[in-house]
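First, one chain by itself: the form predicted alone, in structure tokens.
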Amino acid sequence: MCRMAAIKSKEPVSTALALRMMLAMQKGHDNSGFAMVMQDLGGAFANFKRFPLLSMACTSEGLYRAEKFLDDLGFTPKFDYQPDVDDLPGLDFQKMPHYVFRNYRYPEHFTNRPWDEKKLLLVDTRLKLRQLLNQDGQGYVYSFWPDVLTLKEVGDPRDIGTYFQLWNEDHWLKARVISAQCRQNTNYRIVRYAAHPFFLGGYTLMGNGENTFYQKNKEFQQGKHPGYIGFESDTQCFLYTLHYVTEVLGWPLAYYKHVVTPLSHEEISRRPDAPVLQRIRQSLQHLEINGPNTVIFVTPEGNMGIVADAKKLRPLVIGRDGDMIAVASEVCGVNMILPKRNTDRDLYPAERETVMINNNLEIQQWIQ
């Protein structure tokens, strides 16, 4: 099993809460890997959140290639972060030469251009400079949105969080929204792509587990949107589905539940909605899911929500004070960063419900 942390507080923390859950959590996953993505940004970052931020890893000549690409474009520089790093002498992780995590201007005639164009833009623009890097290996891009940061790495936990400061409470990067996963993907080849969170559109998402509808996930989405490319996790078809259900058909968030892990046709027919379910059963059934898995996603409000199979085999909790709310695989995780909380107000997601958490901490349980 993989296993997850994540973070929603009112007021920006550090990474550092997220590795100690993971650090809590050791046993459950095997220092292949460390991704993160981080949302409603403070720090560094806190005065730029208008700016597309971009995440990437690269060579020399991949970074080259970047900044030449965004700059024909139009993009301009406004904000250059450079992560001061302690590379240690023995640090278990393959880093690459370059990390960039830069806030750009809109090219200019874009700049008073309504949201749905400049988020059409900004999707367009990464999915070409992943391409234009990942034809010969030069780089990774892993997201290019405002006030999001995506950090993905290939080796030990603790030496990542160690080479980039990341265990420093004080550190330049805090968000109010962390969702950080540790252990790569082992049911194909190891690739920085693979680990989660996955992020597209605005929209974040990680599962602990598997998917055995995998391949009639990905044939039912491919074609279907621009960024439904790579597949090299079978949890990525959670976050296409989770886009295409509220993105491309405009369905409300609540409608996500109901194509994953549909209702059996015998308490269909006890609803008096029947009719409308029946027909996204219908219509949708290669986006059903199936096997052990527990989804946590963030919208592109802020909004957390977490959904589990229909048999919940996979395990989460969520805990919370009255500033932060910590949701992770193993009770010991939220105990690291949430010790003196009230554990009688700890939830354990059900199969037939999702668990959202809105940007005020409130909780909403919407049963399916």
The other form holds:
Amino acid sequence: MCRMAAIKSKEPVSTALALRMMLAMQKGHDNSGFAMVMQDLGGAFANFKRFPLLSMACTSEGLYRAEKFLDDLGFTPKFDYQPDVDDLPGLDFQKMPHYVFRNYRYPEHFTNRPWDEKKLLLVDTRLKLRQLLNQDGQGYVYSFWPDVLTLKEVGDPRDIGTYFQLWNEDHWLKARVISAQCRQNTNYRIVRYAAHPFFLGGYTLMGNGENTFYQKNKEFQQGKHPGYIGFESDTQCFLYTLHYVTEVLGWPLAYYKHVVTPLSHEEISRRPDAPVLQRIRQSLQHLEINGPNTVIFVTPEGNMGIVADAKKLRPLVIGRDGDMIAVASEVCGVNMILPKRNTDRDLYPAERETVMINNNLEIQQWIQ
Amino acid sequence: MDPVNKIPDVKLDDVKVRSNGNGLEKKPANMVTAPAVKGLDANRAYAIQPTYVRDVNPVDFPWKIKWNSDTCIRCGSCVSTCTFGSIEPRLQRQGQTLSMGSFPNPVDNSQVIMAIKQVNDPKHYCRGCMMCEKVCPTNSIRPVYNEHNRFPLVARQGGSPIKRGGRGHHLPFRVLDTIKVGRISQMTDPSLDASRHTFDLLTPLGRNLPPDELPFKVENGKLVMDGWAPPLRWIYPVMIGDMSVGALSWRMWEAVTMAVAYLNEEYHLPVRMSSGEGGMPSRLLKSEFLKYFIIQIASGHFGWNRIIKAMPEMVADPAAVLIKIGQGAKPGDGGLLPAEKVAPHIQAIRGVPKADLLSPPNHQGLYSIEESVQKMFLSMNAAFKFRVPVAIKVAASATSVAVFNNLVRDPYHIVGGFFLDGISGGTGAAHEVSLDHTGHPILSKLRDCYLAAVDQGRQGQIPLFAGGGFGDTGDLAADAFKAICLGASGVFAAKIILQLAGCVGNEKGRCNACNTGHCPVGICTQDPRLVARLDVDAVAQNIVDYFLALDVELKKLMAPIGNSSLPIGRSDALIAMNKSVSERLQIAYAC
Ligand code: SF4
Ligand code: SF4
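Given the form predicted alone above, produce the structure of the same protein in the form predicted together with its partner chain.
So here's everything in the complex, that chain up top.
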């Protein structure tokens, strides 16, 4: 089972917390990697929040191509961070030659455009970059968005942490929102793009479990938006559904739950909003999650959301203490970083709940 | 004691002796047998005439009757039960040698006995329906399939093409049987428990709007309806296919309607049934149970006079209207109800005189798909004020995808379902040449249509319902499940409903006499004496029981793949054990 750890904190925190949560939940051999998306950054990037941040792992050729491409579009570098690494012998993971974390200025003619247009530009640019590097294996472009940093590697999570010095609590990488995930070793042919969390247009999402409607989800999503590509992991579908419901259809976030885990017909028929729910169920029948899954997502505003499958076949726990909330797929993950919390206040989201955590760490539980 | 060898007082010359020879009876060496020629007298019977070998004989027929003279008690049950006049009692002289007393004293003698003989008239050929066998108290008679028959060569006498009902299409193998549910949830995701988890098996019937065209607006953070949306019904994914009252006996039709109402009212299983092209009884049209029925309109428009007249008094809308364009069992052919079956009550329901009722192969005035959408769909939608889904049924064909694509792009959003009927479907009556040599298997076309919708991102917008041979082996749940995984929103099945009522017909040529008006079990006939053979309540009960079992079986198939909602289009759950099938249907091959 994939292990998930998410942290939402009032103050920027180090990635070491996420790594420790991960290792607490690890069972047995695990070599398929570590991935995380950080939002609302502190540390080195704190002063560059407005500038789109490119997260990329690539070859020299890939780097050359990407730089040229961005330059041609009119993006100019603002701040570049070359991570210090501990390249110790015997580290068990597949390194890439370059790890790029770089803020860019918008092209001049875009500087004063509305955010809606900038969003489209950023998504479009990342997709083109991805294609540019992907065609002959020159690298991976994970995100290109203001105040969002992505790191994904395949290998032993502990060693990945060592290499990037993520164990260091005073590290240059800090954020108020961290979503991290490690996979169980079911698949040795894993590619970096298959590692959660996924990011698209301001939305971050990771999940665990098996998306048994993967094929239905995927077939429906293909072509609905240029960003709905890849499908290297069945969990990507959950992100695309979230994006589709809220961004493309413009529906209130609460309807995400109605799409992925619709109420039974019997329950729907008893509700005053039955006509709406029935139409949603009919029209978006292919986006249902029908397997065992829990999903953690972060909205563009930085709010963290949690939903579970309709039978609650996958566990998830939310623990809170002081200025931090930790969410983990197993309670030992939360225990690792919030050992002194009052566990009576832990939340186990129910199958019909959407749990939302806002930037003030207030928790709302919406019953579907 | 009377001597057993006493000859009854029968003049042999007066008896038309026929001994078309089969049977298990002993033939004493001296028994008088005569060649099988109608009207041949016994004297001439001894002479072998070359012309006799050209005459039609039961050896030419698909079924031969085996009869055991020794065990037969001459009760006559078989003869009176056979609705096809295929057997008759005949007198036959039988020789005997007997010895009585203490010393051997053999005496040759003979007597005339009553024998059961197969009629050698192709119009009365044995259908293999086994009714004689069923009613015989001593197991003395049964039909045996005659694989060397020459029936197609003798049955066109008089220049008439062969007609029959039922099924059977000379298909090389049954594709559904090469497909298994091969993706089982185990450690990666748990299987569900068919008896403990809740399952939601309903499927939408009705035009499905693309999500971005749903008439929603946001009010206080909630979506509310803001405009018209096409009518929508959530129904059970297995429905009862079109069988008209007329093709079916009124009691059979009644039994099916009772079962449907019972399943809905008592078990809340929203099973729907199509009326077939033949109208419906007024009482049903004006009852609240109409909501469980799909009213069909086909090219003959039979019964629509009555339906239209009943409209002002309807208290419920029908589940849907189904425009029948074609039928899988006999594509390109219109409906056919032979005059023998047009009894007075059928005349009343359909509004016709007693005559062969032939629906034209086409709806008059429809010459293109676009036009059909505008004319037929709009008018049927308008008839029920856009409250009732209007669907279309076509025979699977090489052109199915073109038709489907066109309807999917219908700008008015008024096509509420695409019913695709494959070659293995049944029919009440058809020309044998159509039944056996025209048509297209269902699965590849179902898949093509679904994938065509996927290519356009329009899957589910017009729900696909597949029919034609589902349930032929008795396992309708498995067949339905596989079709659903291949992209069907649901399936329709009809023949199996007849079988549940006692129909003995099968794909191997048994019975299939539904066109004759002589259905031996009272299903496909309007002859009151035959209809009386049907126990309406028992039939309804059988159908209800079958659906209840099917419901459990569907869950038993959904549970191992970890789904509680219908896996429409989840072809990854299937494997094919035939390479060509796997390639054609785009599912994994396994061996
Ligand atoms: S099998 Fe049927 S058709 Fe043939 S003789 Fe018996 S009852 Fe008649
Ligand atoms: S038993 Fe009746 S319904 Fe069945 S095949 Fe024979 S005639 Fe048709």
